[in-house]
Amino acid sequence: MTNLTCLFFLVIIKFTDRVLWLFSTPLAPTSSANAIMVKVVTCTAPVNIAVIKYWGKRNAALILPTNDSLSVTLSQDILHSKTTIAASPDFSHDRLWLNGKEEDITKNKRMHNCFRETRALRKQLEDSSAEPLEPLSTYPVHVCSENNFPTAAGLASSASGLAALVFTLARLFDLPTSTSDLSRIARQGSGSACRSLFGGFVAWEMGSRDDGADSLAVQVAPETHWPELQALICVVDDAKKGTSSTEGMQNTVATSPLLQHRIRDVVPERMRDMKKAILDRDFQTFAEITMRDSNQFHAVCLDTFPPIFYLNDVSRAIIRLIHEYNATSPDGRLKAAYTYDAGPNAVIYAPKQNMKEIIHLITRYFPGADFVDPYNFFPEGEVVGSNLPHTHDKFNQNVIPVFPAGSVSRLLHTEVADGPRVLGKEESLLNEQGLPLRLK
């Protein structure tokens, strides 16, 4: 047996099955049909809804905000983005599928930022490791992501989507990186995505450095801190909004004097008061700041030139109804709080003990909404929407008219919950060839 033959068999014995395959077809072109996926990871990430709003960038390229913000992370059992990422040297190039449709990944600069930053961290890990690591930083990836709720409708889909991407990449690359450090990367994909990397109550600190190194998310309190707090999302319009958040922010920064007052004089005090309210589980303060900040955010949108209109007649009617409902409190304490992001859909925060009454109230004035009862609030036979708040002389039943059926299309009852989750292989969105299981 020649030396060359001996060497060949030694290589065969030493290396993996994947190398055996490479030896058998050294010149054959590769494709996803016969690709050997080195690693596959699937994760979900939650939606977060801000109670102190982020609106405006001091650096658009790095997505550095003009003010701090604070949000509540909602349950992934109700709203989430799911992402599967597979890495293989046999893939020809990076590919991306969003909600069953392939997208040109090269045209998404913000998503590219997330790939660039996480691959750079993986490369550092590979270069510094005492033991050889799989060169995952060099492998093309296939990314498949789905939302279980409408995209670009003002329900924070970009936040959960980019958080899921960054979290899944971090797990794929085995990055020994803290959640706050990961949030810096997620921020470069979508600003509010940095907050979706944590559960519970989360602050995005704007930072002051020009390179954005101190602009990151931190957890104010975990989801276990205030389990009585719940949320009801009223889906008023799930169509893609007419003015994107990115476009709206740019116009507001350029034209709104009110925004400058908000940044300088309003938000710092509200952030301090809101953090204390959360730590004290003080719903009265939490509710008032939440509603005031939502109102001011939309006032800033109106102060933009030309003005931006995210709320519609149904949105404004829900605002009036919540204020009327709060007037029924026998001790004058607030019972519920509304907030609106850049869209018409209402999010109503309230203690668990009030939520059944609120669901009755909303469905009475906005009949026909699809509603699933995840917490078994309504026993069999009880008609949702059949009861108004307890009789109170301050409650005006004619505060708003009963709207046509379907004006609120869905009600999503949820609660404060955890951050991103790693799922099992059975939850993968990709098949064995690294292609989507579901396509449009």
Ligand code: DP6
Second form
Amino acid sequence: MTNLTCLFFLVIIKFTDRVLWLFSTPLAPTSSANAIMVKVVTCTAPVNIAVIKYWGKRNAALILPTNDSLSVTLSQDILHSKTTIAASPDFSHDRLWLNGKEEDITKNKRMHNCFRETRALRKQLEDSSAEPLEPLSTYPVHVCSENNFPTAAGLASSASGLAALVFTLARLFDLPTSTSDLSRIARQGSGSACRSLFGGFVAWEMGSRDDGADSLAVQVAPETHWPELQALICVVDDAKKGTSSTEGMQNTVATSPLLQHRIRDVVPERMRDMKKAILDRDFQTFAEITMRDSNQFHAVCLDTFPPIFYLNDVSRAIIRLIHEYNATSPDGRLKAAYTYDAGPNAVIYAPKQNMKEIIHLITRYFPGADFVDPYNFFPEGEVVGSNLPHTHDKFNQNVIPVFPAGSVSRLLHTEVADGPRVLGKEESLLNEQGLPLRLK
Ligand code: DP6
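Having seen the form predicted alone, could you give me the form predicted in complex with this ligand?
In what comes next, the whole complex appears, and the chain from above leads the way.
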């Protein structure tokens, strides 16, 4: 057999399924109603909550930040974005369904960045492979994605959503790309998404190159490093936020002198100290930097002209409550740290042993929040919110008033956990025709 004949048979064997289908189908179907999906992959990606905040871009098109940032990846069992992607030559164009609704992605530059970059890597793979590969880089894709929490409520949905998109595309295309290299692509979808590709404690190094090649995420420590650290998310407002992070941070870059001080004189030292605190499992330093950095981020928002307000009365009351709780700690050591992103929801980081007390405390002042107890901290019969901290003799009970029921609508108790996961076929969000199983 000549080499050419060998190659021909190899192609036939490789694509037996498709070839059989081609011979058995008189006309190739043109609509997704009869589409043959060549490959389908489903993955989840986690939310990350920064303890040193990213706020400001030096290049908005490439999403290159003005400072390094550092975050903690939270458990996908509690919060995640789930994405199924199918590729088929029979699909007419790339389509996206987000939380049960089709979105128009024709003008969505950020998604196109992720498609373009991952397809380019797949194309390289196809061109360099000794054996012929399915030309997936040329096939349109159907993307179906769901969050198990409200979108754009300041709960980092863009981070988990874009991380899920890029991770799933990488699996669909069988890319051998390293996680840090993938994070460079996710960054071009949404800055904070680059940190959701890793579990544990993750730094986004801003880099210095104009093309962004060195602006990527690296893992500072894995999720197993500090298992005592947990988080409590206090959902203050489920509604979509007023000023998006993207728009807000551009206004800050353009108008805030305080941001320049933060970039130059504050963040570099904080990054060094925070990395050390994490490696040493030093909650005192971790907590102080976390609270100070959240406060400075919101100060920078106030320094923006016109100012941006993300915190509301409930957010500020939680800040006071946590400071009072810390001030009355018996050994003077910090017991909890709050942080707020571009919205009013509080995220409280604390060692596991303090969490029960903190849940009681928050529920006492903010009654009526939905709370599922994922780690079984509360035995049956124990009323959440019934106990004040052990330090209650010093604790000023009037530090804040008791708020109307529902001011905090939900409490999500979670922990430090792993990066994106690949799920089985049974978890697919798309049916056999490549269309969503659930529509709104
Ligand atoms: C306050 O990543 O949502 O949560 O890059 O424009 O998509 P874009 O912004 P995004 O900003 C997140 C800002 C933050 C802080 C952080 O997560 O570091």
